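Only one chain is included here, represented as structure tokens and corresponding to the form predicted on its own.
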Amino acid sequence: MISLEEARRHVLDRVARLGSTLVPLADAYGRVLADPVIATEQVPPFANTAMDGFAVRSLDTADAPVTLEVVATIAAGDPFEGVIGPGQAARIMTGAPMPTGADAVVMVERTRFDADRLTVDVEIAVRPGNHVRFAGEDVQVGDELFAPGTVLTAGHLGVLASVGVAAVSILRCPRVGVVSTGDELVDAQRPLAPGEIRDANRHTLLALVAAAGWEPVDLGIAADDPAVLRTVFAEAVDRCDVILSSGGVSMGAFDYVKVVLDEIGDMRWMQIAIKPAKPFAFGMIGDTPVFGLPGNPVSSMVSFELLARTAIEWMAGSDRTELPLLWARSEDSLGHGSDGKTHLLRVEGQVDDHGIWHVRRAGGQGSHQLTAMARANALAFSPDGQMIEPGDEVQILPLR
């Protein structure tokens, strides 16, 4: 048996980022940038107010309270074209362009507006610069805005669209293929025949690829047939950029998925020391990741979170290649006799109001048992024949 880490090793060292695509602004929330961005527009692109009052010269209001002659009303989107001399203002509303000669705003509160005489009474002196947004204050020209590998927030589409971009490159988002394998396995929409049981693989993995934000493919279900296994590989690698293929990665007499994969790409089969999940298989048919998944349902998924994710989220641009664990207080006896592997076990956490996790079981924990894992919202890492016993710390990773 070989360790998670060096099974995770073997994957990470072997995936590729994928290329890169140019999108408009409008499709690219949570996409993965592929190029650097350079602000070729500064932000804000004039001198404006922060706040609705009046544009003064600051020297003017030294002596505050003072009165000066309001010469224009300067709305957003209506520049003035005169110049504010000496004792005068113009009244301002919040994002106008700040008027030349003027070099401070006093808010509109510490003021009085006589619309009559065309005065104002201001109550305050104000230095240079009060409540003046300045030209290329946020943002100049030549700015890298963001680098590549940054996942665009809404934020990030704000920043983007103030400077003018209408469309970014980003990587592409991995079209991950999901096949199930077995004669015994059925869609859900016939009775089951003796010896028959319904594919649950398939169904979970789609789900976690497209809750991943990736583009899941569904490929079907590839009977134990060697003619029908190397079909269904092959038009993978052409539709897909991933393949997850669950079953088939044991030492069964009929696991002709080990067969085929041999044929037709460079695998290594792998025994890891964990439960569940311990068979796993990964390699290459050309340039397309292969990820070969135990068939049993806990198995498959838990497959996937210690080896798989990690892998496609660094092909679509993540920099972290470290499982995201976090530490428990146990309030169940989580430990377990020595066997060579450390158990990752199902439980359910809730955080306390001091921030730490608190976990138990979520129920069974033999790999079939697809039912604890719905309720699970974490998996404990129960290390090779230590006790965890109730109070005792737990690492978990957080199921996404």
Ligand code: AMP
Given for the second form:
Amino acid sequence: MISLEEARRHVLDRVARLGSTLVPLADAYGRVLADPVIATEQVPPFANTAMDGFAVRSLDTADAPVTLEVVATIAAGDPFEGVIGPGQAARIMTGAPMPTGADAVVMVERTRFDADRLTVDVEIAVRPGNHVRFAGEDVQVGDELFAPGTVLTAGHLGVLASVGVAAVSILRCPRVGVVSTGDELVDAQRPLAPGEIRDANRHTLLALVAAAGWEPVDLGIAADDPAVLRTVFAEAVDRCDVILSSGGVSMGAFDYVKVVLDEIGDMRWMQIAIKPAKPFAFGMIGDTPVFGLPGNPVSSMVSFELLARTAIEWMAGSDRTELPLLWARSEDSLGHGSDGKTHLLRVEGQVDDHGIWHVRRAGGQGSHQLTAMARANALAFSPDGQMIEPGDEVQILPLR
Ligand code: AMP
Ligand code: MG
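Could the form predicted together with ligand AMP be given as well, to go with the form predicted on its own?
To see the whole picture, the full complex is given below, headed by that same chain.
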């Protein structure tokens, strides 16, 4: 058996970043920027008013209160071509361009407008620049806005839109193929014949892939038959950036997954010192990474969380190589006697008012007992031979 760390390192050392692609801004949310974005426009594009009010020459207000002649009304989007001369002002609405000659704005609340006489009484003296938003105050032409690796949030998209960027170069979204292998597997369309079971893994794994923001590719159920498996994996390599296969990686006599993957790929078959999810395979068919996850439904999900997720995130642009573990307080006995393995227990956790996780067993802990996985929101790491009693600290991996 090898350690979980060794298996993770093996995988992370072999996966590569995906290429980049240009997408419209509408498709860029949550994606990872591939190239730096350099601003070719300034923001704001022109000096404009931050308030509804009157654009004035600030010197004219020095002896406020004063009465000024109103020579224009300027709306947002409708620049005034004239000049504001001494003793003059313009009514101006938020976002409208500052007229030539004016250097400050008096907010409407500190003025009284006489619409008949076209004059305004200004109550206060203002300094140059008062309530003016200057051109380029937020972004200047040539600024490097965001560096490669930035995960694009709503705020990033807003900035990109405001400098006129219509499309950005992002790392490609991984297309992740999911195949379940085994002669006993059937979907929900027909009653079970003797010896058959329902295929759970394809549904859990496709959902985990979709929830991670990747593109799931359903490769179906493949029988334990070398010809079928060859066809399925060949198709998978064409359509996918990563393949998640479940079943057939342990010691069974009909595990043709092993035979076929060894024939077409460069695989390493591992026994990891964890329970569940001890058997695991990883390799490359050409340059497509293949994860051989164990068949037991809990094991395949645990294996995905511990061995596949970080690696696929890396392919998609993340820099994180460690599992995002937290410390929690156990409310149950979670330890086990020595068997050479770290146990991953399905636990239900709650965060208390101090931000501390409290976890308890989420149900039956067999690797075929998927209901506990459904209830669980974390995996607890129970180190080999260590007793974890109620009140003790335990490391957990929150599940997403
Ligand atoms: P294997 O890894 O192929 O030896 O399978 C281990 C156990 O997991 C067996 O009991 C299989 O029937 C079961 N199993 C394999 N694949 C699936 C699946 N897709 N859904 C549910 N159970 C599975
Ligand atoms: Mg099998």
